[in-house]
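Okay, so here's just one chain, in structure tokens, the form predicted alone.
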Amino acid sequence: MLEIRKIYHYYGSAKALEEVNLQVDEKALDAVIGPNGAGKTTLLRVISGLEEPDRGKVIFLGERIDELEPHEIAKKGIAHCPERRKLFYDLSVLENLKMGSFALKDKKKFKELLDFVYETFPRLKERKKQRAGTLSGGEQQMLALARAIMSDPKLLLLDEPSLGLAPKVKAQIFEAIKKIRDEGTTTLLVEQDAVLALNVADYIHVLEEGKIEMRGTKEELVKEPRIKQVYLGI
């Protein structure tokens, strides 16, 4: 479904991504792990068109998209749930969800998606009239994820969904991510918490200093001494 071919990206003279190759299959849940500053967020921003690669190609459903504007990429079916949520804090929960579905013309599909979101995140239904800025951090992350789902994406990009959350809330968010995958939405997850990522993803890509240094299934990666030492602390 998604193919990244030899992507390079620079910030001035600093190299953020170097010859990154990555493929995500349809209905898969893939994760990109790595330390702070590895280029994980930049990779998602390149895919969604918020950053333009200096070299390389992004192919989505057989079509090159790296030369398109972000809104054009979104219309192709890619939803980006950004780091630190970036909600419309003065709008209600329901209004934020409606903003996520702005390009959706099918009213029946909107109702189906809204029902799915409320079933997955009951607290959002309870607080649907509440301003997003008054929600807890965990509730805001639920809303950011739900807003992305409301666009009915073919590919969901998640940037650090566990950032700053308590362990119990992290577990709830990742249960929701698994449910979204089980419903058939292809997902690419960027996550610094390697344990969470390894436990949920079908396939993992290890990004360090802008390069993919390792990749494989959980069963393959947990056998690697470097993964054990650096990411799992064992």
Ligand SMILES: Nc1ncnc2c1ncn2[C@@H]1O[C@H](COP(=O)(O)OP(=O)(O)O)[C@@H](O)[C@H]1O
Given for the second form:
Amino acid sequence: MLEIRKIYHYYGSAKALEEVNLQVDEKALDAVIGPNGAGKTTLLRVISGLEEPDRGKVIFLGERIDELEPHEIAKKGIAHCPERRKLFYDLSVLENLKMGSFALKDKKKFKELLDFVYETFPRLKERKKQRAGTLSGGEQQMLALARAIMSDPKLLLLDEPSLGLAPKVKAQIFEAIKKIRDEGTTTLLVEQDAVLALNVADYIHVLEEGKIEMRGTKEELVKEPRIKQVYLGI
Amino acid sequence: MLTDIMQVLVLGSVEGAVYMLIAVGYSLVYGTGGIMNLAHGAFYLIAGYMLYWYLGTLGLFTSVVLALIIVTLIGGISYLALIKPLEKKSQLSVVMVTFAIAFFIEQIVKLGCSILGFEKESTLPNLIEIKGTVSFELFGTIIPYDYVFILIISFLIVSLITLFISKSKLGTSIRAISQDREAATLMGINADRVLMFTVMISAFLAGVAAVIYVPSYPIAPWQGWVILTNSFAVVILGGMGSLPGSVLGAFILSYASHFTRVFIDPAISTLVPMFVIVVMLALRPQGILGKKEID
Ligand SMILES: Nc1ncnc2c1ncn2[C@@H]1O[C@H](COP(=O)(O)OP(=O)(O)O)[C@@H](O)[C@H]1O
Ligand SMILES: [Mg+2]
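For comparison with the form predicted alone, kindly provide the form predicted in complex with this ligand.
Everything in the complex follows now, all chains and molecules, and the chain you saw is the first one.
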């Protein structure tokens, strides 16, 4: 479904991604793990068009998208839930959700998605009239995730949805991510918390200093001494 | 004394309403795209002169409609052809290009007057005439019906714009972009296109201000700069990007100017906007109701 071929990205002369290849299959939940500064955010930004790669191709559903504008990529069916949420803080919860489905033409689908979101996160329904900026950190993350799925995406990109959250809230968010995957949405998750990522993902890519160093299923990766030592601390 | 107070109240309200229209558009464009549009006063000129040039041949209604269409289109074209290409480069180049647009329009207006054989500075006939008279008397002050019309139209249009921005989908996306442009593009919003709309709305508002005010206030090519300075003072006072702030700022500034003119000195009253700009930038750069500072 998504194919990244030999992507290079530099910020000025500083290298952020180096020959990154990655493929996500339809209906899969893939994760990219790696330490802070590894290039995970950059990778997602390249896919959604916020950064133009210096070399390489991004192919989505058989079509090259790396030269498109972010809003065009969004309309192709890629929803990017960005790092640190980037909500519209002065808009209400409901308005944020409506903006999430900005590109959605089908009114009935909107209603369905809204019901799904409210059922998954009842807190958002209770607070639909409230300004997004007044929500707690956990609720804001729920809203960011909800806003992303309101576009009915074919591919969902999630950038560290657990960042800065209490363990209980983290678990809640990850329950929701699983639920969304079970509904059939292909997902690419970026996470620093390797334990969480390994538990939820079908396939894991390890990104270090801009390069994919290793990949495999959870079962394969937990056998690797380096993974155990660096990521799992065992 | 009473007529002096009436003057401040009446002229202050009328000019306040006009500046409200002008400043709401100016503030909208700044708040949404961070675009400091120095051509905003020139948009007023375009509509004002179009009305002035067409009025004799096309009649009032057609002239007004045409003036508003043209100014709105020029707003859109200015954004697409000149502002947008520079916007990603730097804030300064946008300021420079809008300065150039303003200057260009001023020259075009002068040139147009020479070619078409019009005086450069002129007064237009009143818009409203009821039973053969153009004014009524209130507490010993003669008030043109036009003033009432100006107040009604300004508040009507500003209310409609406010309603549009707070309720419609495009309006919500304008607010979304003003808060986080990058996030807005991730929703599939074409931010450039929405910005083009806001510049068009803003040009339209300046155009409405011109067509309702030009019959009451003589038009002149240099006015673009005065209008720009005053809009700037209004939004600095009210808060950049805050629409309620622009409304409040417009009336405060206008009453203050007319109060100074009537009770202190007409020469000093023209300095009031400058004074407001300097004092606000020094003491409260975010304005009365604004959140962000000018950067
Ligand atoms: N806008 C930027 N300008 C310059 N360097 C950046 C920028 N964003 C990220 N970087 C650098 O690129 C590298 C990768 O960053 P990032 O993709 O944010 O990593 P991660 O998300 O894995 O923490 C880091 O070294 C970071 O400092
Ligand atoms: Mg990151």
